[in-house]
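So this first bit is one chain, no partners, the form predicted alone, shown in structure tokens.
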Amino acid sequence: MSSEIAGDTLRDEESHPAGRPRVPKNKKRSGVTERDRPLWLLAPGGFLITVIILVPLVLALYMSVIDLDQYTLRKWLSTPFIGIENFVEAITKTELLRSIWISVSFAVIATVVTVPLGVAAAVVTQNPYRGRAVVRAVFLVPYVLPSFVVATVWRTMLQPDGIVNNILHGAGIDPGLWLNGPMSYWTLIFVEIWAAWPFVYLLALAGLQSVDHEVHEAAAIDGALWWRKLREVIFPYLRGPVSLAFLLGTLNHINNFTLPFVLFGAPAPADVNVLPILVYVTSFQSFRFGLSAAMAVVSLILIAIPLFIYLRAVKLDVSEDGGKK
């Protein structure tokens, strides 16, 4: 019996050398573990998302169901609850539906034009040639300029006595008013296209960088013409970036407030009274904060629909690829 006790003591001393404290096996380590460390690293971003996105979203939802205006703002916590009356009024008694139609149509037209322009520019600047760096820099000029600068420059150029009308008058053309009336809608589309197409160009150029050089060599050896090479080699690699550019471009056009606000002012002409301008005027000029919050919630739902469709399509695509593997 004593020999067994001595053997156990010897093994304990070998496994725990002198000077090193014994740690029970069932004792848990204090502090952040390896498993919890990613959550702590995400904590700052989660805090910012909560403060910047979630809290304003909750406040907007609450404001949309109360009768909040300039008279009840001081005691907004005790403002009467009116349910969906703000939404009913926004749909039936305001220009909300017309603004939605203007925003969506303008966004779709701008995206349909900018996507081919961006892809064509990316294809043109993909292969190296003399002066390519200068061409790429010029293509990025509309993208690096702030929206208010772009809108201010075009507003100055499109004035009745601006440079655009002077050039057209010199050519014997009477253009009319660019910033008011029916022409204002197409002015907004044109300026938005000019400012937005480099974003598609960057995404398409990034997608072209992923095309394997061996694929280009194989297509050249097989004698593929340039159109077939674009269709069979390049375009399949651009499906993901172009789809993302189409979605982000459309949502950005719908949400663009700075460009139409600076270009046309507020309240904007009826033909360019886009949804962000309508919400701004309702809130900060009419002081109907509850009504404007209801409009903002409607715009959020409008944006969430294509975003959900895109995310669903991406998820299905990834699932199919995983199933094939």
Given for the second form:
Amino acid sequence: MSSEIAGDTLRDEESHPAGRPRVPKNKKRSGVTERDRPLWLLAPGGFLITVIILVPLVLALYMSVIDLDQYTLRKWLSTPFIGIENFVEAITKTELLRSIWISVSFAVIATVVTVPLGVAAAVVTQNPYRGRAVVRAVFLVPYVLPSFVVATVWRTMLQPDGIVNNILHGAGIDPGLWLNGPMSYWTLIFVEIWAAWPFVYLLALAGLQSVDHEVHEAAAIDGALWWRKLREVIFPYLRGPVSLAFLLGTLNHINNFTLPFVLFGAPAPADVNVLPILVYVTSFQSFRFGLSAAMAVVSLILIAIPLFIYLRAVKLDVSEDGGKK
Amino acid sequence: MDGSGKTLTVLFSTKPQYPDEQKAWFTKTAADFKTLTGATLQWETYPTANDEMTRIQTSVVSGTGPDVYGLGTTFTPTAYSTGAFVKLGDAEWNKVGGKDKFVPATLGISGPDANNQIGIPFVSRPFVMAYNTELLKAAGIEAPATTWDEFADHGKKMTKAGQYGLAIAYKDNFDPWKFIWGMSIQAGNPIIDGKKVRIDDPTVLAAYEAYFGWITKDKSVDPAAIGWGNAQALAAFAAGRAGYFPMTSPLSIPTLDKSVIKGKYKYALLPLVPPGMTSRPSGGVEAASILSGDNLVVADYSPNKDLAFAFIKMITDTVAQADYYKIFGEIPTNVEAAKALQSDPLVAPALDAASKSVATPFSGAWGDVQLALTNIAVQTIPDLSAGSVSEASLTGRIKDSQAKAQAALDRAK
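If the structure you just shared is the form predicted alone, then what does the corresponding form predicted together with the partner chain look like?
To see the whole picture, the full complex is given below, headed by that same chain.
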């Protein structure tokens, strides 16, 4: 997209005769002028965005309005156009809305828990002490393990006769079922939190590293106690990284396919029929490629709206504010 | 045939249990093929059904890809519905050595009818029931069950402290629908009946009630089995903790021969009389197993069709099939090679099961029916954990599955 915009801008610039009186837009401007910006440097990025994002997106949009399934796959270019039928079916006849609700609610809960955990872990490992390197390494273990491994290990532990239930039985608690039924929703959240908090930790740690040494000194001289110092001096530095972690974390949770797939299998129990599993089953077990594309588009729209509001609210997308604390 | 300078690409599924053996077999087969035709054989593999589907999709859409595909039998209808594979006329069958060289039952899922076939049977994996000879004897059972009621009854008899009558994989992603389909067809309900799906038929409800009843009412299954896949059920049986392990195949021989029950187990046909009955009703089918195994299909975009059929002829000939059985334990589809195995009492029931296998309905909607049947079992697991399945909730799930499967069948072309 940027390449197109870049191209247009160039053309606009060229279409103005050189002798035209120019309105000084910005007096403070320095360095490379807007006119001479080497916009062609955006071309590689623009090309990648086109190939990696735009083309698949357009294909998905096209697929969502045609009747593409196993019967029509071979002649997909002449597959009948059915307009919004896939969308109507996705919303009225499938579990799509329920799956979106499960996915979004699970993702938000997981993020709300992982953010304070990650920040706390970063604060704990901020000041040097004996063994800090070991603690930092241990904190990264869940993040380094592939999702597949994490899910397999937890699935084994949470079996009806697995180690978790054996321990609970030993303590006189009847644990019930973890991997199916209403509890499975909380199992999913728990395992996701276990696997995902180090991501917030890493971002928060990066934020803490950017706090100038003088700020710590000034706070100490002013006699600020630890909580006040943390709340009023340190946390403002973390606003950017943590807002970003909140955003990326939530999106990662929503998009996580491997974890629920390996933990619960497909077809998934109704309580953990998350969006990626629903789209997978529709695509690869029912072979309704058009319908699953429509599902993806609906969920993209539903998730993009709050995302946009969030982006405006925390101003992550406004570059001028990026550096402000 | 002179294939020198040409390359034939073949897509097979990987065998996680036998990685080295498979590699060796690939190399040897490629060398044999080179000697035979002068052409190079290139193997490609897929690890999961998902990758298989992705490969087929890409190839179907782009019109390029492997020349020959090895497909699971139940996937053949879906492949057929894409229309991307060569339909086998007399000429094609002759090129692979004639239809007569295959065990007739194994052709049952090659196509919707005898004139529209795409699949050439490569191996059979018929389902049988394994039983622990000592546990049966100790419970005073003389012969393995032949009806599902008898099966349940034996299960109860063999259940006592530290041991259960039955090893059932309730959490498996495939086993449940095989039980339900088997019991239903034995009662005369093929589930897809022309243009109608019959999941809401009383025979299906009876099948689920029997299947769930083994754990909830009879208590002849380990309560932990609600979390088991087929491998865990096999492990429980191999540890000598269960009398019957239905829904297995001779592929379990290597595992069982390394276990404590080596020499103390045998295979038998799965029961052939539906639950609640003492003999099959009229219209009931003597179905010992779903028709299971691998089919070979040739892509119709392939420029090397003659080479493809020469390759298929080579690996379905008697000697090659006997070798393949020796390495991987998969039952030959070649008549002669299968006959030679009948002298082995351990494998004989599997051969019997192969000849009494019945194909699941040849419909592009079968995938959805299978999914719907499995989904009922998945959503019922919390009830199994609680110890009882109410008829109301089961009927509700059946109704829901019926609607989804019927919608899929209505779309079928």
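Residue numbers count along the first chain shown, from 1. For clarity, a rigid core is taken as the largest C-alpha set superposing within 1.5 Å between two forms. What you are looking at is a predicted structure, and each value in this text was computed from that prediction instead of being measured.
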Once you line up the core, how about residue 265: does its CA shift reach 2 Å between the two forms?
no
Given a superposition on the rigid core, I'd like a yes or no on whether residue 47 shifts its C-alpha by 2 Å or more between the two forms.
yes
C-alpha positional change at residue 304 between the two forms - rigid core reference, Å:
2.9
